[in-house]
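First, one chain by itself: the form predicted alone, in C-alpha cells.
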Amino acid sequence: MQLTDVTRARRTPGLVVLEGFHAVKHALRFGGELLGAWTADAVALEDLRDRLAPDVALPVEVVALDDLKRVVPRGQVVAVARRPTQPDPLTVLAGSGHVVLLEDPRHLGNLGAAVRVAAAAGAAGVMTTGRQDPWHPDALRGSAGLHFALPVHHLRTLTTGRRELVALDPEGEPLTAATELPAAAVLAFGTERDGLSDELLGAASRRLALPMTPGVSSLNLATAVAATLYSLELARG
C-alpha cells in the first residue's frame, strides 16, 4: 500500500485511517493489522516510540513532508489498518461490564473521545446511534486509536439485550456514591445541546443525573462518559 491510498482507504469498508502517533500506537498494541503506515521525521517518532511505547514496533515508510501534509495535515504520521473483527452487539450486551450508549452524537471528536474514555474505565463496549459512522477517522483520532481496545458499534435499531437501561438526564435521580446499579447496565448519553430523545427516555427503566453546580447546563459527551463510568467504579468499592 502506498501514501497515496489513504484517500480512498477512507472510503474503503472494512479498512481504516490512523492519524497522530497515538492512535497507531493503540491500533498496534491491541493487536491492530497495520496495511501500511508513513512519517516525514522517522527519528523524531522513533523517540516517541521510545519514550512513550517501547513495547510496540512502528513499521514506518518515510515519505516527503509536502506529500504527508497532503493527506494528513495535522498528523507526525498516519496509517492505513484493517478494521477488527469485534463480538457483535448482541454477544457485547450478553456479556459482564457495563455498555456506553450514544444517541447521535454530532462532534466525531467528542465521540472518539468517550471511547477513549470508555476503554480507560473498563466499559464492556461502546455502541451509538444516529447519522455519524463511529469508525470515522476523526473519532479513531479522538479516541487516540483505542476503538481496538473494545467493542465499537453503530446500531440501526436500538437494542439492550435484557439489560437495564439507565438514562443519563438532568431530571434523574443524583448519581451518589450510594447509588446501585445493576453490574451490567446499558447508560446512555444524549447531545450536549438537546440530551436524550423522549423515545429513549420513555424506553429507560431509570434516570441518573450528574450532580453540577447552579447554572451549569450541561457537560462535554465524553467527560459526562468518564464522570460516570468512574462514579460507578467508586461505588462498587
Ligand SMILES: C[S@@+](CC[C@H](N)C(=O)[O-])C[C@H]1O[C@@H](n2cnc3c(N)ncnc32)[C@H](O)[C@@H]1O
Contents of the next structure:
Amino acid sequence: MQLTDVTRARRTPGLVVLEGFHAVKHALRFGGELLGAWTADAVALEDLRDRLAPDVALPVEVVALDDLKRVVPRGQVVAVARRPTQPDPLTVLAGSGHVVLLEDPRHLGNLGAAVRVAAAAGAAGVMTTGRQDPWHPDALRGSAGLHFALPVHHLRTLTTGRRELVALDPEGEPLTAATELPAAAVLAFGTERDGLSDELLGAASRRLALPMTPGVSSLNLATAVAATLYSLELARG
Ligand SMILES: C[S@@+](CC[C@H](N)C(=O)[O-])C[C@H]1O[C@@H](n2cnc3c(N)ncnc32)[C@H](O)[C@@H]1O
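Moving on from the form predicted alone, please list the structure of the form predicted together with the ligand.
Once more the chain from above appears, this time first in line as the rest of the complex follows.
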C-alpha cells in the first residue's frame, strides 16, 4: 500500500485510517493489523516512540512532508489498518463490565473520547446508533486509537440482550454512592443537543442523573460517560 492509497482507504469499508502517533500506537498495542504507515520525520517519530511507547514497533515509511500534508494536513504520522471484525452484539452484551450506548452522537471527537474512557474504565464495549460511523478517522483520533481495545459497534436496531438498560439523563434521579446497579448494565447517553429520545427513555428501567450545581443544564457527552463510569467503578470499591 502507498501513501496515495490513504484517501481511497477512507472510503473502503474494511479499512480504517489512523491519524497521529497515539492512534497508531494504540492500534498496534491492541492487536491492530497495519497495512501501511507513513511519516515525514522518522527521527522525531522514533523519539516519541522511545519516550512514550517503547513496547511498540512502528514500521513506518518515510515520505516527503508536502506529500504527507496533502493526505493529513495536521498529522505527523498516518496509517491504514484493517477494520477489526466485530463480535456479534449479543456476544459483547454477554461480556463483563458495562456497555456504553451512545444514541445518535453527532460530534466525532465526543464519540472518540467516549470510546477512550470506556476502554480505560474497563467497559465491555461501546455501541452507537444514528448517522455517524463510530470508526470515522476523526473518532479514532478522539479515542487515540482505543477503538482497537474493545468492541465498538454501530447498531441498526437497539439491542440490550439480558442487561438492564439505564438512561443517563440530567432529569433523572440523582446518582449517589448508594445507587445500586448490576455490574453489567447498558448505560445509555443521549445526543449532544437533544439528549435521549422518548423511545429510549421509555425502554429504560430507570433514569440516573449526575448531580450538578444549580443552574448548570448538562455535562458534555463524553464527560458524562467518564463521570458515570468512574462513579460506578469507585462505588463498587
Ligand atoms: C450534552 S448532553 C444533552 C443535553 C440535553 N439538552 C439533555 O437535556 O439531555 C448529552 C448526554 O450526556 C448525558 N448527560 C449530560 N449531563 C448529564 C447529567 N448531569 N446526568 C446524566 N447524564 C448527563 C445525557 O445522557 C445526555 O443525553
